[in-house]
Structure formats: C-alpha cells, structure tokens
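This document starts with one chain, in the form predicted on its own, laid out as structure tokens.
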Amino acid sequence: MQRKIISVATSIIEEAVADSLEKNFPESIGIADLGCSSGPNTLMVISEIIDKVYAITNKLGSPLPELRISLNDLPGNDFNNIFISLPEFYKKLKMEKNIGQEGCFISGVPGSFYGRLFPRKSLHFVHSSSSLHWLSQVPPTLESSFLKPLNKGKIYISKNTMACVLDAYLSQFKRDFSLFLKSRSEEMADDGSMVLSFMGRVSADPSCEESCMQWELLAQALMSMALEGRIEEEKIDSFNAPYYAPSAMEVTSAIEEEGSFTITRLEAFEIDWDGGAPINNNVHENPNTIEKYYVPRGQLFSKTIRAVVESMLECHFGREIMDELFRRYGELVDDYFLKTRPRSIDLVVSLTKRGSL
C-alpha cells in the first residue's frame, strides 16, 4: 500500500524537482526525505529524484550537482538497516549513471520533523510520504479525560464521536502541521519545492468511512476481546490514536494561514486497502512443501496495519494479546471486503517556498 502511495505521487514529485531546478541550479543540492522508515520503499523516492536530476542535467548539458541527501525518521527507526543497503545502492548509481559516492552524500538524520532538523536554507527539495497523518502526540484534551473518557469504546474518530473530540483532533493537527511548515521554511532555500503525501479525506465529515474505518474495525476487535475478559474495557477507553486524516480544505487552510509556502498542486487519490493487488497475489507457496495456500485479503491487510501500529498498541495493551488481536482484526476486514471495496484517500500536495521579502 505504501509503495502504491509513492507511485501515484511520482509525476508530481518529478514536476516539483524540475520546477525547483529551473528556478535555481546550485552546485550542491540539499534533498530531504522525512519519515523515511527502513523497509524496501526507503530508497525508492530518492532513486526517482536522482533520476530526474540526472535527466535534467543531461538535457541541459550541465554537470551533475553534488547531491546531499538526508534520510529522516524518529530516533527509534532502524537506520542501520538503511546504511547496510547503501553500498549496493551506490554500486547501482555508479553502473547506471556513473555517479560515484563522491557525488552523492547520503546521511541519516534522527529526530521529529515537528521541529528543526537542518541548517537554515540548506534544502532545495523536501519529500514526505505516509507520515504527516501521524500527530506529535494524542490531543491533550483526550489524555486528560481518563476518569471520564470522551471517546469511550473507540480509539479514533467514529460516527458517534462527540464534537469536542473532533475539535481536539483538528486543533492538534493544525498545531503540528503549522510547526512542520514553519520549520521547513527556515531550512529551505527560497523557491525550494516540497511534495507531501499523507492519509486524508475529500469529505468534509471527519467521521467518514474513507478516513476512519480502519480504526473502527480495530476498535471492534479490541472490544470483542474486552467482552470476553481478555482485556479491560478501561484500557480501550484510555487509548486514542495519535493520528488525523485531514480534509483537503483543512490542509489548504493550514498552509495559507502559516504563510511560508504557495500551493502548486493538491490532489486526492483513492488507494485500495490492499494496494489494488490482484487476488491471485494472495496465493503463497509453503517453503517446506510444494503445496500452495490462500491468505485471505483481510489477513494480508491486517499484517500491513500491524507493521505500522503494533508498537504503540503493545505499549498500551501488552504484547501477549497482539497475535489474537490482529487475527480478529483480519477477520473483520475480510467481512468488510465482502461488503464493499475499501479505499483510503491519499492527499498529495506540492508546495513552493515563498521568497524572502
């Protein structure tokens, strides 16, 4: 699913890189990927950016500028896994584009992007995918209501969510996103470009299925375990996801209010929960036998979500229930697949930093 999200934004990323280089072609280009993670998709966008810069310089007959590439994520990210993959990455760059390690400098930058990470005016292009829907924290109002939970039986926004909970989530998103934009504006060169993609919605209703159903089904799985006495219901009441899927209008409003960037493009893409993979992809071979077995789509999607949210759930509910929780979650998702074609909304926004006055 994350690879699909990156792929739908490719043309917008390439357009933004080209526009940035047309306005400013320095000898050394600063590029940052924020929320890079450490899986097979980590170097995917960086490869595409390098390809675009290489193509533009070839077209213009100009020498390739030095590429200063910064990969950012939280300190707990597995940067070692990224670094281990770099020799092969450099080898491929050398073979395909004759770009040696002396022309492409890749570093890891641990830290929250809700704050400064880089020196002033050191970046020319910034990218972030599948990260900005994560808030810096649970809205404080929800955290302080432990004795009288405002979001009882839920872990995110739902159809029955009270207005005060909706307001708390939106306020936290606005604070975080504004700080993100302000921090990047100080770090980016004038006319630098930024492409951000994150989960959102086209509906004005924050409780619409396209932005909430993944969490609603996870809450149902938790509540089924509470009914059987496997976990305490109070534990569910006291957990709220540090997540918000904003509307396109909310994103536009936040950018205009902060004032450092001009919106070049803002598009919404529908993304199937399973990434649009053919059903045949669910047939797997047992490595120990010649037999093949079918993995239900719900279980595959459950694994995708588990990879993202298990660590925060484990801290709150304990490791011992994780296998059972995600098994139940997969079954609920399977039932949901039978009723509809589940989709999420991926918002992609391309921004240009306004020049200094």
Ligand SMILES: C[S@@+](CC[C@H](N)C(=O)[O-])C[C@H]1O[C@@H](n2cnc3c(N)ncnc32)[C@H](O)[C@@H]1O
The other form holds:
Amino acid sequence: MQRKIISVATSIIEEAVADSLEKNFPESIGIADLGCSSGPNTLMVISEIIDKVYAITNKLGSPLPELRISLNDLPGNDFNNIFISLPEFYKKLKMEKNIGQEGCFISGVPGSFYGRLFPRKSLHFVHSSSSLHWLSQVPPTLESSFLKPLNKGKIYISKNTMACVLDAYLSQFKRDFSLFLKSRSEEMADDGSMVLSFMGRVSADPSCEESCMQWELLAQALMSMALEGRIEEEKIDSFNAPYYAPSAMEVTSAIEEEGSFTITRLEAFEIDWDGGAPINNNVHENPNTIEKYYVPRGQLFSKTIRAVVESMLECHFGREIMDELFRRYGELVDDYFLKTRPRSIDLVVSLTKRGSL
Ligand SMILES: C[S@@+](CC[C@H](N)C(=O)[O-])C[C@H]1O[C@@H](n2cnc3c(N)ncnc32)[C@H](O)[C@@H]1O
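Switching conditions: you have the form predicted on its own, so give me the form predicted in complex with this ligand.
Every component of the complex follows; first up is the chain already shown.
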C-alpha cells in the first residue's frame, strides 16, 4: 500500500525536483527523506530522486551536483538494516550512472521531524511519505480524561465522536504540522521544494469512512474481545491513536497560517486498502511444500496494519492478545470487503519555500 502511495506521487516528486533545480542549481544538493522507515521502500524513493537529478543534469549538460542524502526516522528505526544495504546500492549507482561514493553521501538522521533535525539552509529537496499522519502524541485532553473517558469504546474518531474529541485531534494536528513546517523552513534553502504525502480525506467530515474505518474495525475487534472478558473495556476507553487524517482544507489553512511555504500542488488520490493488488496476488506458496494457499484480502490487510500499529497496541493491551486481535480484525475487514471497495485518501502536497526578503 505504501509503495502504491509512493508510485502515485512519483510525477509530483519529479516535477518538484526539476522546479527546485531550475531555480537554484547548487554544487552540493541536500536531500532528505523524513520517516524513511527501513525496508524495500526506503532506498526506492531516493533512487527516484537521484534518477531525476541525473536526468536533468544530463539534459543541461552540467556536472552532477554532489548529493547529500539524509534518511530520517525516529531513533528506534532499524537504521542498521538500511546501512547494510548501502554497499549494494552504491554498486548499482556506480554501474548504472557512474556515480561513485565520492559523489553521493548517504547518512541516517535519527530524531522526530516535529523539531529541528538539520543545519540551517542545508536542504534543497525534502520528501516524506506515509508518515505525517502520525501525531507527535495523543492529544493531551484525551490522555488526561482517563477518569471519565471521552472516547468510550473507540480508539480514534468515529461516527458520534464528541465535538471536544474532534477539536482535540484537530488542534494536535495543527500544532504538530505547524512545528514541522517551521522546522523545515529553517533548514531549507530559499526556493527549495518539499513533497509530502500522507493519509487524509477529501470530505470535510472528520468521521467519514475514508479516514476512520480502519480504526473503527480495529475498535470493533477489541470490543468483541472485551465482551468475552479477554481484555478490560477500560483499556479500550483509555487508548487513543496518535493519528490524524486531515482534510485538504485543513492542510491548506495550516500551511497558509504558518506562512513559510507556498503550495504548488495539492492532490488527493484514492488508494485501495489492498493497494489495488489483483486477486491472484493473494495466492501464496508454502516454501516447504508445493502447496499454494489463498490468503483472504482481509487477513492480508490485517497484516499490513499489524506491521504498523502492533508495537503501539502491544504496549497498552499486552502481547498475548495480538494474534487473536488481528485474526478478528482480518475477519471484520473481510466482511467489509464484501460490502464495499474500501479506499483511503492519500493527500500529496508539493510546496516551495518562500525566499527571504
Ligand atoms: C508507514 S512508515 C512509512 C515509510 C516510508 N516513508 C514509506 O513510504 O514506505 C511511517 C514512518 O514514519 C516514522 N515516523 C512517525 N513519526 C515520526 C516522527 N515524528 N519523526 C520521524 N519519523 C516518524 C515511523 O517511525 C515510520 O517508520
């Protein structure tokens, strides 16, 4: 699903890199990927950006700028896994583009993107994909309401969510996003570009299915276990996801209010929950036999979500319920697939840093 999100944004990323180089062709270009994770997608985005810089310089007949590439994620990210794959990456770069290690410096930068990470004016192009919907924290009003829970039986916004809960989520998003923009504005060179893609919504209603349903079904799976006494209901009442899927309008007004960037493009893409994978992709081979087996789409989606949220849920609900929770979640998602074609909204916004006066 995340790869699909990266691929829908590819042309916007390429356009932003080209725009940035057109205005400012530095000898040494600073590029950062924020929330890079550690997996097959990490170096894929970087490859695409290098390809574009390489194509532009070739077209202009200019020498390739020195590439300073920073990969950022939270300190717990498995940076070693990325570093281990770098020799192979450099080898390919040398073979395909004759770019040696003396022309491309890749480093890991651990820390939260909700704050300063890089020296002043050191970046020319910033990218972030599938990360900014994660808030820096659960909105504090929800955390402090454990005696009288405001979001009973739910773990995110849903239909009938109280207005104070909606406000708490929106305020936290605005605070975080504004701090993100302010931090980047200090780190980016004038006219530098930034492409951000994250989960959001087209609808003005924060409780619409396109932004809430994956959490709603997870809350239903938890509640079914609470009904059987497998977990305490209070535990569900006191858990709230540090997540917010903003509307395009909320994103626009947050950018305008902060004031450091102008919006070049803002687009919304519908992404199927299973990434639009053809049904055949669900047929898996058992490596020990020649047997093939079919994995229901709901269970596959459940695995995707488990990979992202399990550590968070495990801390709160305990490790022992995880297998059962995600089995039930997969079943609920399967039923949901029978009723509809579930899709999330991926917002992609391309920004240019305003020049200083
Ligand atoms: C779903 S992964 C996206 C990975 C990759 N960008 C992609 O598109 O496939 C989200 C990543 O954002 C990171 N993340 C979340 N909050 C962050 C923060 N405040 N600062 C830096 N990284 C953060 C997570 O650790 C995680 O690796």
